[in-house]
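In the form predicted alone, a lone chain appears below as structure tokens.
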Amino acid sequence: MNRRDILLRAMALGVSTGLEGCNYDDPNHPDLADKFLHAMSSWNDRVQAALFSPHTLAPTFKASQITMPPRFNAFYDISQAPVVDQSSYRLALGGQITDKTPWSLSQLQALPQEGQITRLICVEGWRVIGQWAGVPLGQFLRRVGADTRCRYVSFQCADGYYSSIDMESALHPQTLLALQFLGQPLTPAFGAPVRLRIPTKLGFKNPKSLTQLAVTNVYPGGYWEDQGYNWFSGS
């Protein structure tokens, strides 16, 4: 094991004696295991901080290593994933970003281009490797003016979903405001018209079908981080 796999094991075996001494019954104490698990989590946030670089990427995968057929993943069916009116799409911009004019499907198609073929990694343990192209977020939130000292980077969806990221992994070179899917424009399962695609953070830190992004001080949360997982998910 590296001494990263060996901390994170370390951390769980942490959480795991820890309860050990937490009785969900005690009247006296009925948040105790609460508590602690939110401390453990907030300390778990701290240390994946601490190991990320934004100058170590994640591993990339050759065109023959593509997962087929590709995986759907979401907290619906398939049948419910949005259908965006790609013609009248607009990606509303908001906190501390200078140029709030909302942008078009088309104006972000105008932009350089990068792609990468990378993998998604769910936190229910499943893995599958997919080939992503779009905008690179830190050259978009340049262009915007964003404030890239603020802390803070959040998403809104038309699916209802939401979430954040910090600043430095939405400064990473690999983190995409992703357009395209295995070469094709991305479809309402996969996300369409945009979503974010961040290969050094979890699946679900990973929003489709973008309708606003905004750069903030203030902790936005997430849809499955105000709900217990943890917010930072990533190396």
Ligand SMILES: Nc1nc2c(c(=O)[nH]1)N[C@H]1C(S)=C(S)[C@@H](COP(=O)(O)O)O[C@H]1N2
The other form holds:
Amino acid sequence: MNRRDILLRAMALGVSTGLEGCNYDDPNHPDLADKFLHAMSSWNDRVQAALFSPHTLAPTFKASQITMPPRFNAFYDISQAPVVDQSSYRLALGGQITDKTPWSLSQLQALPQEGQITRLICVEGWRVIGQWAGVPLGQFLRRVGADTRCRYVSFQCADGYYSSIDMESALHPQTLLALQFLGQPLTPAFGAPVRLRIPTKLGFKNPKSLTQLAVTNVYPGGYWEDQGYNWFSGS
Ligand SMILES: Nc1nc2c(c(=O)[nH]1)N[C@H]1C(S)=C(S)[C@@H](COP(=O)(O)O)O[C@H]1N2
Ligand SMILES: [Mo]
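Next block: the form predicted together with this ligand, after the form predicted alone:
Time for the whole complex; same chain goes first.
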């Protein structure tokens, strides 16, 4: 275990000890446990953000280590994955961005691309190694004149899913607007035509089939985040 792991584990222990020591089932204060956990989670966000270094890279792997077959996940069955028409596709831009002209798929494909073989970790308790390629999000944000002093980048998806990340993680060199998976254009199930690939965060922070990207100082939350999942969720 490195120092970061030890610290994170110690914090997790602190949370459970805190819960055992007090009676959070007080019928006069039914939402006390909720409030306590919410306070712990937002404190956890701040500690994770402080520990996160924009220079620390997520581990990368060899082609021989790629998980085959890949594993799909969404809040619905794979047969329900949205099918987006590629020729009329536009990625909409919103919020604190100078040039909000929507981007077609061929325009995104014409930008410089980067590839990575990294691990995707789902909170459900499984992990897969995959290969993604696409446009580094930081380069894209600078190109469209995003105000990178803003706190958040938010994402909307074709299936109604949504999520958001901190600006520092958005500018991390391994954070991609991915167009390819396993050496081929993304398929609907794996996020066609464009998904976020961010190997420094858990799977649910990797929204697929993006329709809109926005830069904002207003906390955008997310599909799972709004149901209590920790927002920062570094991996
Ligand atoms: N649009 C969309 N993106 C999503 C989800 C979803 O339900 N809809 N699920 C998330 C979760 S929980 C995980 S673990 C990863 C799974 O990505 P994969 O199907 O490429 O393995 O997608 C994330 N992105
Ligand atoms: Mo997940």
